[in-house]
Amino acid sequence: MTTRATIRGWGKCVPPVKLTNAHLEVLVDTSSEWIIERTGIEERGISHVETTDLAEVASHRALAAAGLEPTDIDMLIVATVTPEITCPSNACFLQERLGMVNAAAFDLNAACSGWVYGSATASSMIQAGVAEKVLLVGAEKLHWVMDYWDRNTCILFGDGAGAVVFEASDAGDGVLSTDLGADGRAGKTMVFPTLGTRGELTNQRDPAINRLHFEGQNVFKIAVKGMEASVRRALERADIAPDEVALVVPHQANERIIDAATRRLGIERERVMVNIATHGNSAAASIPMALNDAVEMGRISPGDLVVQTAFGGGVTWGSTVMRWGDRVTPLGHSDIELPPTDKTVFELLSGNREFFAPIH
């Protein structure tokens, strides 16, 4: 029998502090009605905490879903492309934190794209025999670097983390197919510049340069057809047809790209989980958040043919076909939360309004 990667936990963090759409409309030039036609998003998380304490709280969550503890996992993949440092890894924090201490750790930068990326890599693990338990995390506090002037870019994206743990399995069930891709030529429609090492040694940045570049009509036409022609090769792969997917689970971009992709497969909107209204676009954690909503919402069951795909800045793309395993339920259950804190929303986007507004 063939050795797969499946999901044994999942869980995930979503910051207490809401920017809501009502929010928005004191912030910059736009309306609740507008956001929504053009996003479906109603609210998105903002953290008052680090990318990895949001991945921390998902982690336990998701070891606890799957009755294990942190020295059971023997490789620990941090999915983000909003890290504290670049040195050590989000990753090596994270182990420190959970006291992982018998996990390789890195990070994996593949913009929104990273969960299916890292899906793709722990499965790859585990089917090799490099791993046998492999703990996912996707993270991002990805209003650090919004101009929240900037009405266009600044309605879209929100933090959190998501997590899941892959164990091997001979039982048919786990990952089935992946498929991933790229188009660096594509890249120049997202991207912000403000966490590299382009230019010169100093403490000063230049709002004009440091902000998001987002080309909003090319980046929907890229994500349609990527993720479409994605799915279509995964399934391919994995000899399934459109019509036996149980669910489908986007990356939680645009409402609008999720529904035209879909729509493309011929894949009805009840067999695909959206959750963007209340989380908005959280890159490489909004899988793993969607994912694991749908756990809990019931709408994957023992058996089921899941597909997870996605698309982001590089320009990337990536999907996977899974077939879900005998346990839908956690085995336990984490009772760690996020500190309490007393900010308001604007009080945490002040700084982002102060660094930006000289170009405004």
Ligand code: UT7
The other form holds:
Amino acid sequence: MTTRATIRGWGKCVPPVKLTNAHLEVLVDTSSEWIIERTGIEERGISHVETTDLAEVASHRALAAAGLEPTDIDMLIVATVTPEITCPSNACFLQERLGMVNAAAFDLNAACSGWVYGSATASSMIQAGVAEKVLLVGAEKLHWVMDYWDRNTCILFGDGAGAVVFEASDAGDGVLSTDLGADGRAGKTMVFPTLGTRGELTNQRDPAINRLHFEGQNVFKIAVKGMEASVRRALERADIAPDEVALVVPHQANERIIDAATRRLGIERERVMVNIATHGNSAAASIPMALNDAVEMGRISPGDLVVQTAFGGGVTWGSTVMRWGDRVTPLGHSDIELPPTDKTVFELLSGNREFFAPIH
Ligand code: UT7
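Got the form predicted on its own; could you also share the form predicted in complex with ligand UT7?
Complete assembly follows, chain above in first position.
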């Protein structure tokens, strides 16, 4: 009998204020047609609250779906590249917020691959008997590091959070295999040096440095090849062929990257979950939000083979293959909501525009 980690609850939190392509046409020299054609994105959430607030809402929803109380969880992992501060971790902030007093708590940074690294970690902790019930959260407030004068980067990213509850199962469901990898030599293709000790103690935040930078086309190529190869390795380890997969839930970076990677795998569009049009790229939060939508849309059935795959800064990549359990409807619902805001998206981005203006 093999014990595996299976998903029993899911939830997401999307900020109510949207940055549409029409808004971006006002901010930078771009067009909605260009953005949709090159990325598939129509709008993204811009958060009026902190990363922990987004994480808290997604967590309550996932716990309710699993029919669990916060005190039932013995490990809390937050995958994020936009923690509020370095220490305490976002996971500890969230643990306090949720009253999750029986849980170990830590953050995990593998950029956009953070969710898959987190899934592999949760699965391993459960298989090793270190934990029985793990809450994994992906949460990002990416707009904070984005330069909204730079059309090359600012059109892609959105804020949000997603969460799942992993529980031990002996019923044959759960994470069957994982593949994780990294190549630090290609790290300079995606960089945002926002939090860290590099440099002089007295350095001010410099807008020329503290912004996301990436080499779009290089990242594109690394992503397509990296995700394809990673999925193949994970499938091989589980002795599963691509045509047995019911649904691929990829990191939502760019619709063209998703199409190219899954086409190479011979997995047609009907078996791929894509929600980038309304969420943008939300790094470690993108897969759990897409997974949440897939379950709610009825795209996952009991016993289905579901693949998660991602690539991201580092560079990093990873995939998991899992057999879904018997539950595809939530046991309960949480009525928690984010606090309302009357701010417009331009008001939410005004500080950012002011900070980066001098370098444009
Ligand atoms: O965590 C980081 C994750 N990073 C990513 O996921 C990025 C992966 N890369 C991509 O998604 C794509 O490379 C982009 C969407 C960023 C760019 O698409 P592309 O098809 O690779 O465009 P390109 O970089 O080849 O640029 C083509 C043209 C350029 O103009 P010139 O040099 O041909 O005159 C760009 O300046 O499009 C221009 N361009 C834009 N035009 C209108 C770049 N951004 C925009 C824009 N609106 N927003």
